[in-house]
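The form predicted on its own is given below as one chain in structure tokens.
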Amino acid sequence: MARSTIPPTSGVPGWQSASPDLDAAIGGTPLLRLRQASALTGCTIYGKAEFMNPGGSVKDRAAAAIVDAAERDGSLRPGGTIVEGTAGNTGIGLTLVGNARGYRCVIVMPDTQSREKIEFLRTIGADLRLVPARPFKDPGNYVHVSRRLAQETGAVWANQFDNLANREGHRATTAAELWQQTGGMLDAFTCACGTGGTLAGVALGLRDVATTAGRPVPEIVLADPEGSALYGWVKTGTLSVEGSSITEGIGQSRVPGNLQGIHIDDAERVPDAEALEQVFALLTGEGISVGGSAGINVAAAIRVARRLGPGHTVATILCDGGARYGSKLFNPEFLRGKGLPVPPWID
């Protein structure tokens, strides 16, 4: 299907300006001000609303840089077929850029994921595959059956975690726009990773206009949940892993293509408890409804404001939005059979 030729009513993508199709409706997302954050912090803290992308979720960039790329490259043609292993968010952003370019999408995804995500791909149209969690050694890991089936149909595989045009749509957008929005008064980023993209691509982003404007490059932390080794990574060069995490979507046990070659920081091991206290925070004190792994992010953010001392500027990114996850984050009965604290108002 012909994408629009139609040129949006000014040079900003996105809610800025008027979007000829969902396309160009994604990225150009609004720059929040976390004031409780801020407040703690004595510095300002913000999150990029990521959750208002067209697919809620910032996965929709990564999907778009994808399926460019793969039109430029000619391996994804007219009525073609998309085949993608992901916890739900990239194969919801891949469908509904496939079903707006006239492209087909088969989603293998994890039986453990939130049913709201489930749910929703099969909504959309979706052909999804629900297979075993398996980790990622195993031969049944999501991201391995995905691979076969698009040798064994001769689809395209998007590979999120390994294709570079991820973190090349981040370093094109996410970046240019947080830079912008800040008005490159930034002094560090930081967010969890899945594939590695948004955080690697906003690091390579952030330096290229740092540097062309004579002015300090942002220090890149990298936020992850305990189960995953890619905090040791970045610490000890190990990959070590410790404790575990109802987070969805993020953290790794490998490192993937995304990440290498990356300058990182510094990392932050954010414990569920700690994640789950500022999901609920964000929703009751500032109307902003966020997963998890937002949560991960915001407290990640709070813990380098504090350590970079007051009057800093700190930024992050709001992934998806918490509707996602009400029979988890939002069930009192899944919080407490995983020991996690039920705020009073879900109860």
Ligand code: PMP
Given for the second form:
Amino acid sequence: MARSTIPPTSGVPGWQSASPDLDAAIGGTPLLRLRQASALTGCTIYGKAEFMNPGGSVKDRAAAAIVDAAERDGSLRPGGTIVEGTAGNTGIGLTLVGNARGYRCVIVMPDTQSREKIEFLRTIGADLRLVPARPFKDPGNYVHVSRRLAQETGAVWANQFDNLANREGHRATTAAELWQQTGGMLDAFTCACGTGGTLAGVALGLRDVATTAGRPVPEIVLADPEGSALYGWVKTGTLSVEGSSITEGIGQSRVPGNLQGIHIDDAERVPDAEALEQVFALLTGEGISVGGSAGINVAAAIRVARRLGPGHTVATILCDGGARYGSKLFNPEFLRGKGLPVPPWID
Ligand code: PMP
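Provide the structure of the form predicted in complex with the named molecule, given the form predicted on its own shown above.
In what comes next, the whole complex appears, and the chain from above leads the way.
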């Protein structure tokens, strides 16, 4: 379905109408039919092209929603400062939205994240503070550092993990767009979680629209990388971490506020090699360049489609673009060092 048919409830006019400013150009992304994944399963598998947002990722939506909410509740005033802890993409979204609306952004980020995201944040003017990667229970974890920095300086802490404006943004836009773009013919939705804002917001929004339309509520499936505790949480109700992943921005050791109280039907745990297979196939077979979390999402969508059987429709999220990960996903030495397959055209 064309972007021009996105309903006003989505809050975004989409790219077919003139955008008065950057904010209006966030969301309204194309829903791409993934040819290979669909052929493989006999289903229709769609990927929402979130890499086409102005900041290049799904996190532009959360950034805009969080800034909107802080302006509405009066905590963010003209010329104010926003502080956030992020794997990078939320920082990019916040900095661009901040630039557009006159706010300064201080971004705290683990130094393990891709060089490309770090360099991009510097070039767009973020006040970037890199910190060593630490577990959440350590006070040096980037989330805690960002919270303390906001408290000490009187700035607004975006708090994307527990700030429900994040999932509400996805409920109002991403879910509404998915429903509209599939004409309500959606059997399942799958995606990975960092904050859980995307999965939770889409789950809530699809439930709203399906119930109003008197249609079955699409199945909601978590896609989880190795090294994350969420798969076990969905499957057995317990949190425990096994293995690790090279993907960025996804996987959790705890249940963030945005995921709490959300009904999730099932979960798939996807190893990096299976995700990379999808990243490389999307690129070479369909010209779609995505990062690792999108690979996890598409691999999970294929598993769900196989379980449902031919004729079903499954949607997922193409969270960001491959250019953000040249130094990792497309670096033969890095991949070899992790025991992962190296695509022949870069070897
Ligand atoms: N993929 C990428 C590349 C991300 O940066 C993020 C956000 N950290 C996600 C997926 C997960 O999105 P969410 O925070 O809405 O769960």
